[in-house]
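Read the single chain below, which is given as structure tokens and is the form predicted on its own.
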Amino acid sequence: MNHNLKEIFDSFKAEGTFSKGEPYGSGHIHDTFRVVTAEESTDDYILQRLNNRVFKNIPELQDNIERVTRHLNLKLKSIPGSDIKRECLTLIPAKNGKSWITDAEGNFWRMYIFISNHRSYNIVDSPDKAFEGGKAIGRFQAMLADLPGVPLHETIPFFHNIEKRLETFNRTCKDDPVKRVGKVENEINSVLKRAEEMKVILRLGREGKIPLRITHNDTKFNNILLDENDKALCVIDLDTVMPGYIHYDFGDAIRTAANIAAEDEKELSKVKMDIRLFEAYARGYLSETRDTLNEVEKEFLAFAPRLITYTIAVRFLTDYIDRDNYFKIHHEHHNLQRARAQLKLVESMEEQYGEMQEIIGRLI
């Protein structure tokens, strides 16, 4: 579908004149465009058509983002030398008084200031980058620890809840809507044999041993922007910021930061967790969060990457069996390819688990 990006841009209180809009980024969920303005002195913008099949309550989604970005903005103002436009996402208000609009076709749109001179990486190639990524997520959590008011909305209910994900997985396998179950018996068995162990974080939460905190919940490394010197700059993609366990953020970050291959790597022999990158990320993360985490949270940090990598594998495999309804795919078996890569990464983490525990024990 061709959208009139100029008309949509003009619905927001932006500075500058629309020059051109072009697709931007590699996100799975929303349609994202970079709007270039005609004037050199004005910002460019990120314009997004929101996926309201995935995010079913856009007003609640936007309310979360408004609260979080406002709080981060205030925090940064109190830090001398902060570059707020680059260190925090800035929502552009719409002319209708909200932070989003709906177009004539009923599509939801929002707009941010484009963060200039940043770098983003899908694959992390050095401990220095991993350290900065850990620092960015740790700082993000630390700055939001005192967000006032009621809890944030749960924008996707049970997002990282592995018990609910496994219920959906088992139901989808039973229904087998497009007859793919027979093709993935090995992957299904790999999921099922680990299922009980993966419920430990939820059990700890129910027992009151670890608290719910404000977490990002989608900390893959390309959601962390670094500056031109590869130093931590800004955490983006705030759609899933909501109450969660810190293990979700730490685990998903390691899943992407310490994997030496792509998330959807076809050649499984290339998929491996680099323990050096794990250690560097953990060092950066704990440098910002060490004083706020309790002992049980710290004890289970090494387990977190196994849990989240497994959870993502379950989600990719569920979507493949269920006719690819959730994630954008680039070929027929893309979700299966993704699931296989994530399950291989789980195996790599299991092989190195003792060393991961030793590293966390040393860092805390």
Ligand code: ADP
Given for the second form:
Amino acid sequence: MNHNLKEIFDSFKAEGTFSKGEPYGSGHIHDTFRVVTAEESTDDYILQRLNNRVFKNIPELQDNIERVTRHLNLKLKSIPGSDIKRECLTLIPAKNGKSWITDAEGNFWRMYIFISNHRSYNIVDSPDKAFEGGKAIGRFQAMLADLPGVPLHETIPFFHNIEKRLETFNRTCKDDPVKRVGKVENEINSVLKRAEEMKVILRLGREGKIPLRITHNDTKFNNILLDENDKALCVIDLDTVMPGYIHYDFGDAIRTAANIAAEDEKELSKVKMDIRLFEAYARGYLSETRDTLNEVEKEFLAFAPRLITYTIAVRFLTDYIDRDNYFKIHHEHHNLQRARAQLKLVESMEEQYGEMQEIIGRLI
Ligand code: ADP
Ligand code: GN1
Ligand code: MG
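Alt. form predicted together with this ligand, vs. the form predicted on its own above:
So here's everything in the complex, that chain up top.
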């Protein structure tokens, strides 16, 4: 669909004049555009058409993001030398007094300052970058630990709850709305045989052994921007910041930072977790969080990548069976290809689990 990006841009209190707007990034959820301004001296912007099928309550979503970005902004202001416009997201207020607008078609839009001179990676090719990513997420969790006020809204209820995800998966398989179940029996079996062991994190939570903290919940590596020297710069994509277990953030980051192939790699023999990237990310993450995590949280860090990679595989496969109505796809069987690659990655992690545990044992 063609949107009038200039008109939408003009609904926000931005500096500078609209020069052009073009699709940007490789997120699976929103429609994201970079707006370039005509003036050399003004910032560029990120304009997003929000996905309100995924996020059902946009005012609550934006309320969370306003609180989180305000808190991070205040934290950074107290650190001398911070580059505030690049180290945290800055929402641009709309002329209607809110942090978003709706257009004539009922679409929701918001705008951020474009973080200049960043580097973004879908695949990580060096332990140094993985280490920086780990530091960024560790620091992010630490900065939000004292967010004042009531708990954040659950923008997507039960987001990483594997019991609920499996219920939805089983129901979708039973309904089989587009008759795809027959084509994916191997993948379904692969999911079902691992289902029980994946419930351990939820069990530890219910037993009070691991606390709910404020977590990001979508720490795939392209949501962590590095600077021009590949040092940690900014954690973006704050839509799912809400109460969660730290394992979700650690697991999702490893799923993407330590996989030497693409998330949707077709050639499954290429999919593998690189243990050196795992080690480097864990070292970066623990350098910021070692003193705050409890013993049980630390003990289960090595398991977390298996859980989250499995969870995303279940979600891709569910979406495939359910006619692809959640994730953006670029070809007909894209969600199946993604699910297969993620299941292969789970196997690679299982093969290296002993080593993963050893590394965490050494680092904590
Ligand atoms: P999605 O939920 O669809 O992944 P994101 O908020 O992650 O949406 O944005 C998609 C992509 O746009 C990001 O992966 C990143 O490349 C880019 N991006 C988002 N916000 C900014 C920003 N403020 N500055 C620079 N790039 C950004
Ligand atoms: C989505 O928004 P994005 O593209 O950064 C998804 C994540 C998945 C990821 C898989 C809100 O992340 O949960 O892990 O795709 N975000 C949402 O690539 O569902
Ligand atoms: Mg994203």
